[in-house]
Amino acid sequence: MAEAERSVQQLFDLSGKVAIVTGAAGWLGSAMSRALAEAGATMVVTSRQADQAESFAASLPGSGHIGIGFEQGDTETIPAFVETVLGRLGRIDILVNNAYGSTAPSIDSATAEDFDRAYHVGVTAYFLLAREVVNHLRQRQAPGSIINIGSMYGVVASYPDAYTGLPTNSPPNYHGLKGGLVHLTRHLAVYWAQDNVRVNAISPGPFPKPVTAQTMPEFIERLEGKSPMGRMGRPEELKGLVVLLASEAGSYINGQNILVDGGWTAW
C-alpha cells in the first residue's frame, strides 16, 4: 500500500530536529539559522565568542537554543564540541558548516600560508566536522542532512574590473576554497547516501553586508550592473532553500550545489 502523501507543511516541519549553524552569528548565518528554528529545529548555533553565541541563541523563535564558542579552525576540538552538543540534546540531524574566517589577499599578495589558512578552515574543517556528525547518525540510524555553504566564486571567476581602483578585491584563496568545496560536497553526497545522510551545498552570489554598501557605493553599483536582476541579494532570499535542503522536503536532493545570485552565473 502506497504511503499517504505528506502536506507541504509536515514536509518542511523540522519539529524535534537539532541543528547546528556554525558561524551562525554573522551576517548570512543569522538569516540561515532564524529559518531553522523557524520551521522548528532546536538550534546549536557557533560562534568565535561564546557569548555572541548564547546571546544569538536566546534571540531565535522558539526555545531550547543553545550558543557555544567554537573556532571551527580549531580542527582538533571538532570531537568534542560534537560531545558537547550530544550531551546537552542528545542527537544531531542537520550541519550547516557556514563559519569561515581567513586572510582576504590580492592575487599579487597572496602567500602559501594565505592558502593554508583558507582551506583548513573551509574545507578541511568542514570535511572533519561533517564526518563526525555523520558518525553520530550513522550510530543512531536515522537520516541526516549536511549543508555546506560554498559562493559562486566556486563555480565561475570574478570580473577583474568590478574590483579595480576599489579597496576590496576578490581573493584567490577564496575562489579556490570555494571550488574544492563544492566538488567534495559531491563526493561526500555519493558516500554517504549509503547512511541516508544527503549532502549539498548553498552558493550564494552577491550578498554584501550594509557597511560595504555604506563605504562603498561603487562597488555595489558596478556588481549590480553584472547582474541579471540589478540588485545586492537580501539574507532572508537564502531562508526558504536552507529549510528545503535540511527537510524531508528536500529528501530526494543529493550532491548539489545550488546558486542563489539573482543570474549572475546564468550570463
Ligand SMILES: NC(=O)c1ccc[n+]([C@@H]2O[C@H](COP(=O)([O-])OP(=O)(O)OC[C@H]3O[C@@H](n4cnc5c(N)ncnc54)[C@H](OP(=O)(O)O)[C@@H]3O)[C@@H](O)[C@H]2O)c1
The other form holds:
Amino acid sequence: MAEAERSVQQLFDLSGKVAIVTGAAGWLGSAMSRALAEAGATMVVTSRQADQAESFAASLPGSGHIGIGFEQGDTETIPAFVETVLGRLGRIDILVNNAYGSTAPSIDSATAEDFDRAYHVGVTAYFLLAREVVNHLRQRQAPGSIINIGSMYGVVASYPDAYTGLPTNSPPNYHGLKGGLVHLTRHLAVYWAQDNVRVNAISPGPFPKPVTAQTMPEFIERLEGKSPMGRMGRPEELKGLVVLLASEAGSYINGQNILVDGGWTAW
Ligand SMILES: NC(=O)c1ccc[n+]([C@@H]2O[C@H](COP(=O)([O-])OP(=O)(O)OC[C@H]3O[C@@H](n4cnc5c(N)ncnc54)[C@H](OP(=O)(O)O)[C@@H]3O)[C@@H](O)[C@H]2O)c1
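Please supply the coordinates for the form predicted in complex with the ligand, as a counterpart to the form predicted on its own shown previously.
Below is the entire complex, every chain and molecule, led by the chain shown above.
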C-alpha cells in the first residue's frame, strides 16, 4: 500500500531535529540559522568567538539552541567539536557547512599559501566535519542532510571589468576552492546516499554585505548591471532553500548544486 502523502507543513517541519550551522553569526549564516530555527530545529551555531556564538544562539527563535566556539581551520579539533555537540544535544541531523574566511589576493599576487589556506578552511574542513557527522548518523542509522555553501564563482568566472580599478578582487583561490567544493558535494552525495544521507550545495550569487555597498557603491552598481534582475540578493532569499534541502520536503534532492543568483548564471 502506498504511504500516506504528508502535508507541506509536515514535510518542511524540522521539529526534533538538530542542525549545525558553521560561521552562523555572519551575513548569510545568520539568516539560514534563523530559517532552520523557525522551521523547528534545535540549532548548534558556531563562531570562532565562543561568546559571539552563545549570544547569537540566544537570539534565535525557539529554545534549546547552543553556541560553540569553533575554528574549523584547526581540523584536528573537529572530532572533539562533534563529541561536544553530541554530549550536549545527543544527536545531529543537519549540517550546514557555511563558515569561510581567507585571504583575497589578486591573480598577480596570489601565493601557494593563499591557495593552501583557502582550500584547508573551505574544502578540507567541510569534508572532515561532514564525515564526522555522517559517522554519527551511521551509528544512529538515521537519515541526514549535509548542505555545503558554494558560490556562483564555483560555477562561472567573474567579469574582470566589474573589478577593474576598484580596491577589490575576485580571488583565484576562492574560485578554485568553490569549484572544488561543488564537485566534492556530488562525489560525497553518491557515496553517502547508501547511508540515507543527502549532500547538496547552495551556491549564492552576489549577496554583498552592507559595508560593501557603503564603501564601494560603484562596485555594487557594476554587479547590478551584470545581474538579470538588476539587484543584489538579500540573505532572507536563502531561507526557503536551506529549509527545503534540510527537511523531508527535499528527501529526493541529492548531489545537486542549486544556485540562488537572480539568474546570473542563466545568461
Ligand atoms: N556574501 C556573498 O555574496 C556570498 C556569495 C557566494 C557565496 N558566499 C558564501 O557564503 C558563506 C557565508 O559567507 P558570508 O557572506 O555570510 O560571509 P561572513 O559574514 O564573513 O560569514 C562567514 C563566517 O565564517 C566564519 N569564519 C571565517 N573563517 C573561519 C574559520 N577559519 N573557522 C571558522 N569560522 C570561520 C566567520 O565567523 P566568526 O568571525 O564568527 O568566526 C564569518 O562570520 C561563505 O561560504 C561564502 O563563501 C557568500
